[in-house]
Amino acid sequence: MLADKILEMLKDEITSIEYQRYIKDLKFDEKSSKSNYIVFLAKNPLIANWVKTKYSKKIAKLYELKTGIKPEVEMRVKNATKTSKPKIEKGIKKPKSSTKLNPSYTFENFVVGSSNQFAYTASLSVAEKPGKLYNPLFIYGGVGLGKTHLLQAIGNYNLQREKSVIYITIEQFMNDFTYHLRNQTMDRFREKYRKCDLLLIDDVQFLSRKEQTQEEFFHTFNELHNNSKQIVLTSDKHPKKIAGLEERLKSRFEWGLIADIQPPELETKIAIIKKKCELDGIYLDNETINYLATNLDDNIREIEGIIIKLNAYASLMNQKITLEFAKSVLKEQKKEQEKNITIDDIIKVVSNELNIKPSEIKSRSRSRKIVNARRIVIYLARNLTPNSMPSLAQYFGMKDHTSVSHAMKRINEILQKDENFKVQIEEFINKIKHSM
């Protein structure tokens, strides 16, 4: 049959690997097939998307070299049956997230590419079949890699399907679980996160250490579970990487599927440039979008934000975008970003993260909670901030630069040998730079 011949010739042009996990077991669906338009059925959606998205076009090609005509490619699921749209009755309210998604936020607007590829579809895969394919799906990457994005998305298809989605940060979940444990109303929040159909949740790893809500996640992870109810966790580390989680949390993290999303590649980041001007309606020529692409950070969203930000500047200027005026305006958010950051903003963090009042951290106390505190407030300055070692023994009222040298000597000791203190010094990382 001339379909297993074509999958025979792809298994020439992917490795062997790929061809065992994806290729082999499809299934030429010759009855939905026509000359222009050819079916193949896959096990599971996540190989069909997977598939649809990675290898039609190559498929495509090689029918076009045996027959001349270059059909659509098309992957569907074996044994899949086709389901009429749910009827909305009368005087039934839309069900709504209780958290407001960005609805730019959609799997459209996803620029796919071989670093988040695998993440993608697997997302999709669990947005059109909630609760029956990978749960929890676990999605872990650094920061500004899209791993909001796909949440989001599985968000916004869902609640098009009439489903109740809450999407929260895990600070947000921490934050509500206080508010009603104080005011004896947890009945409320049980009712809230355990009726939902899907519940998604960013940043899974500022649980770490949290053992109250800890033990709180744990039951509503079981409850939902149980009941079919899809999950959706994102994370800056894989589960087993997360100091200061109960293991228990980690093992039902891993139950379902985990996906993750690599720094991308130059192309991809030049097609999320492109993307980001074609929705935003900002015209920038090729030259300027390889400056950009190769010069920027894999951060999208900086990326993003600094599109907007030549945008505007061109607007009130009244200037075009050409690459002279993008590496200018380049430039000066590099010196921006070194100034942003100042050592009171750094205090500000630390203070209330380790309960200690700001003016003790300044002050020349010897308290062993109060030096230590001092110590990381100097560590995360020298790497956050331009300040030098002399000007910080100045700030804190130190004889000399010596004494920095000495409280930065003292943290990467502590770093090397304690995960969870390294996990900490993460986290004020993280919340410093989004508390700017």
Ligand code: ADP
Second form
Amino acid sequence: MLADKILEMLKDEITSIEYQRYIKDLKFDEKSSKSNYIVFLAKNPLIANWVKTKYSKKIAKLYELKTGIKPEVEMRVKNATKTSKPKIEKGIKKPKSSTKLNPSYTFENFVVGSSNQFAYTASLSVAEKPGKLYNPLFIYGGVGLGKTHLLQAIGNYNLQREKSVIYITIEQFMNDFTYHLRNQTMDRFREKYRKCDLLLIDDVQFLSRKEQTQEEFFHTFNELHNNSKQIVLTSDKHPKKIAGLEERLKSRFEWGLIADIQPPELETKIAIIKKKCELDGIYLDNETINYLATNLDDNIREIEGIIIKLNAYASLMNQKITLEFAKSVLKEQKKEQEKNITIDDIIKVVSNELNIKPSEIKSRSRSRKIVNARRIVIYLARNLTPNSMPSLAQYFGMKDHTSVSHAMKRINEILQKDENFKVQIEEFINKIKHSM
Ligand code: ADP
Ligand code: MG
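Could I have the structure of this protein in the form predicted in complex with this ligand, to go alongside the form predicted on its own above?
Now the full complex is given, and it begins with the chain already shown.
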């Protein structure tokens, strides 16, 4: 069957995980298709919607390649029962608002443990009763701990109930704002963002120091809030700690409920690894799972990454994933990461965490705060990059390597006696590795 062949061809253009998750189970709907109109059936509306936005162009292109005909590609839901609304049976209607939600980010696919229980429960309650319980809901926590997943789960949940959902990162919001401002179409911008049922905004920490966007966002927020429309925000920090954020926004972010996500405990990590394997049809024995859970950092994106990598390597080399194999892949990966860290990566993380400008760290400023930040960067650069002391001295415009050696000594002294400082340094290292 031609249509099936096309899906086979698509396999070479996307990752095997994408294929497994979204494409493998599509069925060609022969009855509804014509030569220039091909219809596929998906398991549920989320997958149908996702495949339509992400892969239909590729599918159309492959079809054209094979037949010379440029088709329209349509996704419908398999076995849409009589009870479901006719709109769904007719295919996926265009969402009312711009939505790019990953259909895998659902509440069912989220593993709950004590580290994320609170954020999970808050998100689920808000998804069930948008605009009624906590408005806004503000979720914060470290990199790769599931903030975007929960945010989109709220979106997916409500998309299924045909609510109009906007999911957007604050950076996209900012770009959209600038675009409409330039084109003098701000009325369209406002119409779009003030008419949705749920506004889900990811990574609001990047609002920092963007005064004009903050001003606009403030009015969007008020308008939605006044009309009991749900707002959900995520950030890597508590609103109070977002530097360069207007007080009136900070206070509004605290109006509703603030939920944090902590790094997962071992048990949760194990459960997450098992869940990911189950979703992607990967088999790992318990020993390997335990090894991964204990040896990988807390960033779940990274944990997912390594599982995918293991699976890919194993199938490439026609080998089973054993503990030994997992160990060697992990070791390679660590080496790889460390090789690639640069002083600039370190400066970026440290300056962001300490709320100073990267240029200040590289400057000659003698202010205490900056001297301290510079020492931390030097210490980390010595440990995480191949730079020698003289090359670091040169980078920072220091007289010679004795200044670098002095900075190292000073940090080592503090590390010896200050437990909090030690934790902070470890956190920096984590963030630097994950910022890559
Ligand atoms: P963040 O936005 O906090 O940086 P993400 O939401 O992007 O993190 O999560 C990173 C990856 O880890 C995603 O693929 C997500 O599905 C997965 N993940 C995070 N937490 C969980 C969890 N509790 N259960 C299942 N998957 C999770
Ligand atoms: Mg995120």
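What you are looking at is a predicted structure, and each value in this text was computed from that prediction instead of being measured. Definition used throughout: the rigid core is the maximal C-alpha set that superposes within 1.5 Å between two forms. Positions refer to the first chain, counted from 1.
Relative to the superposed core, Ser365 undergoes a C-alpha shift of no less than 2 Å between these two forms.
Once both forms are fitted on their core, a CA shift of 2 Å or more is seen for Asn355 between these two forms.
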